[in-house]
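Given next, in structure tokens, is a single chain: the form predicted on its own.
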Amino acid sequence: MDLCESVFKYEERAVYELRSLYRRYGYLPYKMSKFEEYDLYVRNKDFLISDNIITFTDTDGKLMALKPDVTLSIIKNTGDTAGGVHKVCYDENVYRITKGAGGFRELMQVGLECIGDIDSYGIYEVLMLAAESLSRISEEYVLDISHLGILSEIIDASGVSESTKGELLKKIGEKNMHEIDALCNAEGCDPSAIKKLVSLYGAPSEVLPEIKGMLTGDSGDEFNEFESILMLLCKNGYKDNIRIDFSVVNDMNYYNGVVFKGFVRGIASGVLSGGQYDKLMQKMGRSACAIGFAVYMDMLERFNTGADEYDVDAMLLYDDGCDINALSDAVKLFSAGGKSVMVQKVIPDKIKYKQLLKINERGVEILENNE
């Protein structure tokens, strides 16, 4: 058992693993303030997962906010580099309301952003690191990938109006075929192509030919790039863990191109989310392109892992009058072997241990063994 495994809890080990992974690919650590001007968030509320924001008035009278999002802060504080790419990674707390929490929570996010002259390799690298991130959490994972450019072409070809697109995207994300029918029929549009695209799900080798047959020549470049990136992922060992799923959608006012969501067995909701957000960059007055993702560490609290079944390996009890030299020697013996040991006179509430031990004049006695 290495130091990382023996000292850190599961979520802490995951943060360490992910941060180390991103550093190996040249993503530099990015630290930011806990708060930004409220105006940054209110102008981009639709981009945020939740529009509930904690605010306060600074000493100079400015309305500030505890950051509910990391990406917006990075965009604001990162300049453009002609022909180059800013590669940053982070592990930061955000402050927002989550489902079932009943109030605001401080949540850890780990992720990366790639900002600048983004090409096919840049998109591939981010998708590859998203898949690798999931693999660090669980061997049983899937990365669902979509492409908003391709989806947009199919929607436009159906004749759906701009005013209906937002609601249609919501129903596509829910795979609600009945409501997709209803929205299209209300506008006199044929929903068959949209429904077919949304119903497609599977490995790239199975789904890509189906998509290609649905497209016109206008989207050839986008499709070819999408295909080449997915085939490279398959070639490099991710074939069994990536799936095409056009129900993965984000707001088209902010996102474009590739969008994706990651899942691990044992957690119903996605633990990773990301995509290209060139339109957000443009909205914020930036000329660069961008792609990134975040891993939601709060979701891992629900992940049932045997690694955290116990708080300590050994609970060592002693009485008043115990020989502290013998007690110290016993603790040294356990810790030198890589085990964690908690020394107490009485067992604290809610502490889980593998072994319950007691030191007395005869030495260390095992009272309970759960190994």
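Residue numbers count along the first chain shown, from 1. We call the rigid core whatever largest set of C-alpha positions still superposes within 1.5 Å between the two forms. Values in this document were obtained by computation on a predicted structure and should not be read as measured data. What changes on going to the form predicted in complex with the partner chain:
Comparing the forms between the two forms on their rigid core, the Cα displacement of residue 33 stays under 2 Å. After superposition on the rigid core, the Cα atom of residue 66 is displaced by less than 2 Å between the two forms. Comparing the forms between the two forms on their rigid core, the Cα displacement of residue 21 stays under 2 Å.
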Given for the second form:
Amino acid sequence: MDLCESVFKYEERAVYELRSLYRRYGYLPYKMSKFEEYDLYVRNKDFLISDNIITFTDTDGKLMALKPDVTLSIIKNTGDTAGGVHKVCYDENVYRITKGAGGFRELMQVGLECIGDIDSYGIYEVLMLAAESLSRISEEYVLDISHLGILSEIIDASGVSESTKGELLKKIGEKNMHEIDALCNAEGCDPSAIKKLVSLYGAPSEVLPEIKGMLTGDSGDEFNEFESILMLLCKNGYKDNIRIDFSVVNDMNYYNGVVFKGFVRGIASGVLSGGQYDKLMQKMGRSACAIGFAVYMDMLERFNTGADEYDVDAMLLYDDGCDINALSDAVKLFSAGGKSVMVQKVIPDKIKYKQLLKINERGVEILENNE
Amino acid sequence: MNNPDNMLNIALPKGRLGEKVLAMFEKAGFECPAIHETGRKLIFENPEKGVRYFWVKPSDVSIYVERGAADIGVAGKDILLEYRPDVYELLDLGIGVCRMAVAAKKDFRDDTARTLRVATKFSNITKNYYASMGREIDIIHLNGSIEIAPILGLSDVIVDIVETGTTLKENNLEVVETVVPISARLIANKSSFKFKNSIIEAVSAGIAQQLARTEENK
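Moving on from the form predicted on its own, please list the structure of the form predicted in complex with the partner chain.
Below is the whole assembly, all chains and molecules, this chain first.
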């Protein structure tokens, strides 16, 4: 295939790069239908980022939905294999309401899911691929990693009631120390351990020893696994880009264990989000474990905007009396050299070109050079 | 620090509250002499300290911060509750203290058998507040002069910010119940927090120190 680089928009190129990255680690492409039975989403509404869904009635009277999410469909359609792991990757459009759009939008999402017998290596591999994905988008990236098992041990130890937990998690997500204080004090609980955990932010080598000192209960095994995975990531060259941050929280009804969020410099919100979701699997009647993440490609749209300064490489002007044989030869010459050329009689408004050329009896003359 | 990308962009709320906030930032060691010169400039820099300040409408601060045009800023809790921006809320600055309250005419009797008509600028806060009590309401969204609504019979009650209560009193209204206490908060963009972490932590710590000191002197 003959493709010139400039035809790719930044986010389109990123899609191909990520897809080939996942393929290299044995993740098989997963293609799904745009539609899914609405029922699937109703049962797991809280798992979705936004619970507004586009629905329609199929010819057989079934209520269908334009999929707002990919993970649920993948879980539904992959069977269990004893001891094995399904590794799939996807690039799919999803349909949901986003802040500021004032309605539904079609959003491109690229990601991967691992379903099956997930062990330390499985978690490591997914985290490593998340970090790699971010590095393909920008050199300046940060992968924030948290562990819900450790967080929930600290929350449980504080004695906060079940009904306050949801509100408390929200405050933890905002790093909102003063309101964590207020919530705990209202119930007569001690907020200091929660506040300390949430205020820890930094490289694993700095933060892990501090967490270790805080744990007394039964999350010891989870901590050891978490530690060994993070140290392996550090050893393999990601130490400057991964940060422990317990303010990364996902709904504890669906997620457990490791959860993470990725950021790149210059994009105001997270571009990657993922985690272990064994609890969602259980809710869907499955015994297997699962972990995965998604990259939100729509966030990349405004990234790297300076790239296309010119609309075309060359603007080629001709007159009425021009020989069309000579014209077509000139155009052929340009495109063979991999350059883009626009043929016009008069220069259209607001088109930026590197070179302005004119064809006449003597051949092609350069009138203007903007490079 | 001279690279504009590395400067810390700070959105300040225009007005009296903003002046107080600026003083806190300056006391924390991030002063900016240019901001005190009279003129029509909107953006002020101190490259030495790596900060860039700008004044915006108080209700817009959270938008600038959420979308990353500002790395940090100061916004009222009322705005944060109403618009729920996805930002970090780092500190309660303990200034601009007031409360979100339900107010009505002095002789108001709540007829719980009827839908309550509520006039407000803060539709989301109002909706959540009454939903938590299971009360059915009819929200009348107004953009200002809320106090006039119950007087003219446009609404039964209002939900609005109450500072001293003087405006209410002068219009023969009174507070029925407090919805939530309000004060100014230091907020930060989630992505900026990662990439400009040391300076954001330094600003936050410098201001937290001042807050601790005023707390001691109380």
